[in-house]
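Just one chain is shown here, as structure tokens, and it is the form predicted alone.
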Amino acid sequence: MAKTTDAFALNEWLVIGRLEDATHDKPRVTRLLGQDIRAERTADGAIGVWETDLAGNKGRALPVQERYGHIFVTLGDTPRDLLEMPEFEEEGRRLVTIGYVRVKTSPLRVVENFLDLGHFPYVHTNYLGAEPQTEVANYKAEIREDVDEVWATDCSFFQQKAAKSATDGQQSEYEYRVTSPFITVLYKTCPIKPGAWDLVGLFVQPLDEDLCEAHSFVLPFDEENTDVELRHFQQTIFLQDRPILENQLPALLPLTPGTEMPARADATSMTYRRWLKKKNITFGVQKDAASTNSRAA
């Protein structure tokens, strides 16, 4: 698949891997928005990323940012700012990068699934929910025009094992923040520090329109569990999602109203789709038959 021409997607800062995995002797050969790329540490210790051709030859050097335990690059010439997370500077938090899971679906589907409260009891049974407590209480979803982000607030759900640090079930409070079509952060009740939020982040690397790698991190207050234990907990949750995501049809995300029937619990998903539509995003989006016929004419 050729590199996309979607200007908005091209001008996003996109994850390509963890900082801890970037070594001198092990370059990362991967894809981004349909473009082959190569990342490696150079002799001076910096991380370099280049577009490559089919033979693997290096071409254009790409801008790089090293933040939040990950490597971000952009294929565009006028990239939007990468999100700010001041919580990374708070004393007592731990950053644990989870690694990535490859998923055969649109990267936008992966972000949307992360925003979905309604699937907790059915997909993450005895972790993030369980029957018969399946009702999603009313919450607020909005596009915050001043920062150009999607937010969902006043979310609440009873969870049997809300985090690795949880020792009992709890009523978890949630806030969701979407700063990019491919980046979303969850703020949720910390089980061991009243009044504090733990952070769970998802950075989705769009390989092609229907193939992606989901990189994630946790930034909790947790002095008890090891990095391996925290990583295993998050991997367990995401691997429960993967078969659901890979069986959704169509694989690309529809943005045309009426294509899929939303429920009240889908307010964040619908707001996310409206936001994407306003930006005229085409990468990872199910093409509308009417517009396709119009272009053909």
Contents of the next structure:
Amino acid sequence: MAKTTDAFALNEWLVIGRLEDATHDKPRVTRLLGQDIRAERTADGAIGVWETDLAGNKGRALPVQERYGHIFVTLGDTPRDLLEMPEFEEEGRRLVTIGYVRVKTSPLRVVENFLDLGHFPYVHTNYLGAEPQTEVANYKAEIREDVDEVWATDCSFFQQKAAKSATDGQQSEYEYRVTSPFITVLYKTCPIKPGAWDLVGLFVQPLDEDLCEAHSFVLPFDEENTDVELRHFQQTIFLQDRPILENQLPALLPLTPGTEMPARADATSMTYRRWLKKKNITFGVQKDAASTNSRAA
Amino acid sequence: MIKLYDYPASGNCYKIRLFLNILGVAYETVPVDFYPGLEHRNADFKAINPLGQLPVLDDDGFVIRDAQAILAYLASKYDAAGTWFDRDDPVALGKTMMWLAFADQITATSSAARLHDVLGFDLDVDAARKGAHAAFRILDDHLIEQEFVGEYWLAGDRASIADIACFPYVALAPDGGINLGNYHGIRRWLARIKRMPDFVEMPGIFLEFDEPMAAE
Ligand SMILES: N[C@@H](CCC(=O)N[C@@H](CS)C(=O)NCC(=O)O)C(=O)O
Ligand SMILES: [Fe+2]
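What I would like now is the form predicted together with the partner chain, since the data block earlier showed the form predicted alone; can you produce it?
So here's everything in the complex, that chain up top.
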């Protein structure tokens, strides 16, 4: 597809890879919101990102931020600020980037799935949940107007293996924070440091409306496990989600009320969808309930 | 203790984990940063396997690469009953070797399509999918012929290491955009494997019993 005209999506800071994914001799050649782009490390050591044409020729240079272990760019002229994560300054935490998983579905579906506690026992069996403990206790989901973010708080779930560092099952407390249609982070009970929260972040790169790459990171208190072990734990979780996501129909997220009510009232998902609707976002959203009932283009 | 150089999302590593679990043999894993680190291509790993591939197994200092070779080694050493790899009957041995070799055909096609679709590897995905379908046609025909003669496994009337070797990248084919819907023999065979005692899952291969079963 061609570059989107969705003004909201164009003015987001969006991930396009990890810092080490764009080097001198190996650029990252990819796509963002339907626009082909190319990222490379330039002679002065900074990362440059350009729009490219069909032949791969560089066009317009894009604004770039190197933050949180990742490369962010925007295609718009008046971008909303990228989220602030003060936890990155906290002593004792460690950043481990996970890489990406490509998923053939709307980027919005990937964010929505990340917010859903209900699928843990079925999809992440013996990691993030297990039957028969399938009950999602009441929690609070809200749009925080002052910061323009979606939050879910007071979430709690019993988990067999909540993190790589977990040696026993635990009742995990969760908070979710959605700062952009394509960016969300969760805070969950750290298995080894009483009172502390581990961070898991999801940056979704929207390639096309129904194709995305889910980049993620963890920022835990964990001195026990190697980076590779933390990576593998997180990749396992994401690869369990992927087939489920690709089978959700329609691929584009329906925002018209009544089109797809989750069986179990999922407050965070509903709040996220309400927030998207308020923003008039159209990228990754089902256009017309009547015309797009299947994945066939 | 046995050490397995392992990547959790690799179907070739998974077949070794599956077989070790079936045999009840304890092991530890050495996690290799296959993605995104591409650790299997670096010099340290190539000192362990010059081919730069996973899996590799280290059994008390004996280092062996290639998933099919590892399955044959483990069966010969740890399967006391000798049911998983029949080396006494030349015909059974021949059939098992034939389908063990076929596993590489499946890796070269179905696994490649999956690496492209899931991890964005730069390769010709159309060719990979086409090759996978060609391999699956052959496999499906064989499995259906087997059912006609009352044998439900690749190399005979009981499960062998050939079934373990071919299973992962057939089961994972949908990850690479390859639909298994029309391969009825394959789908019944996948369901039989998932019902084996001591079956274990990997991400993308779920224990589900909704596939149609052949009368057994
Ligand atoms: N014949 C080998 C093939 C193994 C193989 O292709 N392994 C993949 C991981 S599943 C790998 O390491 N690929 C890297 C490469 O071939 O460069 C076997 O069955 O062990
Ligand atoms: Fe999930």
